[in-house]
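What follows is one chain in structure tokens, specifically the form predicted on its own.
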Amino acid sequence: MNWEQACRLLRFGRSEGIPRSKDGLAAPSPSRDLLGVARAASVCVASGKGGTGKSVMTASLASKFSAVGRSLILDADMGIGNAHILQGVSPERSFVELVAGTAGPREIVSRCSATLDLIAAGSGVSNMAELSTFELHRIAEAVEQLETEYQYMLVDSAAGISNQTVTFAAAADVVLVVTTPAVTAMTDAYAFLKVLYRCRPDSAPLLVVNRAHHEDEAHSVAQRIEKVCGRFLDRHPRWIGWVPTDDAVIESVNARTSVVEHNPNAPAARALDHIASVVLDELGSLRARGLGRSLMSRVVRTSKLA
């Protein structure tokens, strides 16, 4: 693959129209366990490159989730996590206690509301960023405890392409790719892409485009993904919405909310109530097969591998 071509293309590029989710709330077909225990389905908002607005996108979309069914945020940005802070929480303990075995799973658990918890990760915990294999396992370990506890599960990764951050996209039901209309978030996407795909070629991810000006905007950049994806590794991710440049976002963030809670009739707030309907009316054509399994299973692969 010519990567400058991929570049040239993500800049200019054209392609057909893809087409766009309907809108709609269903709960997913949970998997059972040869007890008949349900686990959670799961959904990891990714992007390549920091600074697109995943924790933005992980808190409105939990918002939404737990009007559902009962819900957990993991902060899988072990290092410099920040998902709490949208909750307007101040965790205790965190990943970094689980890590340690200082701390079991329940124990690390922060309460949100009453039908939405989190844990946290590290923030400014070096080691956190590059964790071994049996403190991955641990993690593993911890989250299928967990899973049957909640009918929703949703993973705020970490940036880039490391393989600690392509393992949690790997093992959840759903990916949802965040990027933003900038040449290098566009083609930060799509390197992020083309590690998922080789890690798990199944992978169906979704993608959404964040603060653009305008839908003509959005709708180009997930074109010019889209092409991109389809010349280079004959995979078409499959743009769902665009979320518009909104000061309402800001504002929440500086409130320590989401904006569907802060402004539910704000620009950004519409909008991200429409992603999270396709969302799980994604989750509810699956049948979740467990964050914590699915994770366990490709940690213990890729040891052997190694």
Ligand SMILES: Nc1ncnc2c1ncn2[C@@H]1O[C@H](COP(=O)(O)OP(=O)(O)O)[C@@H](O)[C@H]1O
Second form
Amino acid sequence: MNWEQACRLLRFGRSEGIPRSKDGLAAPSPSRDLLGVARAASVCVASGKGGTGKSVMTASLASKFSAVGRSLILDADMGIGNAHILQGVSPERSFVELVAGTAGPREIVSRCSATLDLIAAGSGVSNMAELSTFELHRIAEAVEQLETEYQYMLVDSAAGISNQTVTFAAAADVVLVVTTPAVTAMTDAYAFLKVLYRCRPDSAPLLVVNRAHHEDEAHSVAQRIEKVCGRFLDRHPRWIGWVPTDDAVIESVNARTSVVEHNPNAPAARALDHIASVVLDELGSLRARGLGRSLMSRVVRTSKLA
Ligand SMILES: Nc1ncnc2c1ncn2[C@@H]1O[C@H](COP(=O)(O)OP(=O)(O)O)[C@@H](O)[C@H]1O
Ligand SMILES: [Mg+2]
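Can I have the other form now, the form predicted in complex with the named molecule, not the form predicted on its own?
The complete assembly is shown below, putting the previous chain first.
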């Protein structure tokens, strides 16, 4: 494939092909694996580029998901995560202590509400962005222990296409790729999708355009990404919605909460509400594989190859 050609298409792509998103409401049921064990259904919010709105989106999805079933946010932006800020909590422990072996899985869980918990990423710890196989194994083991206690798990992903970041995405039941209309964000979303498809060929990622000014702009962005993926990867991520640029989002971040809770009638909140419904619907139609279990098998496979 020709990277230059792909980037040119993202910059100047024409309108055709991709269908517009439709309304859809979820009626999810508890998901059991082949052994009859109920494991949390998982979604990973990813993007390639930083600042596209992954954490903003995760916070709003978590608010909606936790109204339906017990949910856990995993902040996978290891060492510099800020998912806890949008929940208004200040966790004393995080993945850092788990990896160091000084705390167990349940000790690193912070309570955000009666039905929503969070595992923080820890901050200011640079080596967390490059975990060893042993450390990733420890995380996988912990997530596997916790996933039978929740109905949903949401991974707030780090930016970039590092092995660690893509491994988390590939292990999730659903991957939500967030882009903005900025060409750099589109290019990075494409790069992320390319690596994700390589890591997990049966992946069926969903695409969301954040910070668009109007639907036509969002539609055109989604079309370009879909077209480039179709041409160079022979794959078609599904566009499920867009979120307008909205000051209510900035206000909610400053209030340390999600926009769907802070200002449910704001345009961005309504859009996120719709996206949450579509993702819930998608999760309800799948058999949850278990994020921890999938992570574990990926980590073990990688260590055998190493
Ligand atoms: N739809 C939006 N409208 C206005 N500002 C937004 C929107 N989405 C995100 N932002 C702004 O972008 C910032 C970065 O978003 P964040 O979710 O932290 O990005 P990421 O997790 O992808 O790095 C937010 O703090 C907020 O100020
Ligand atoms: Mg973030």
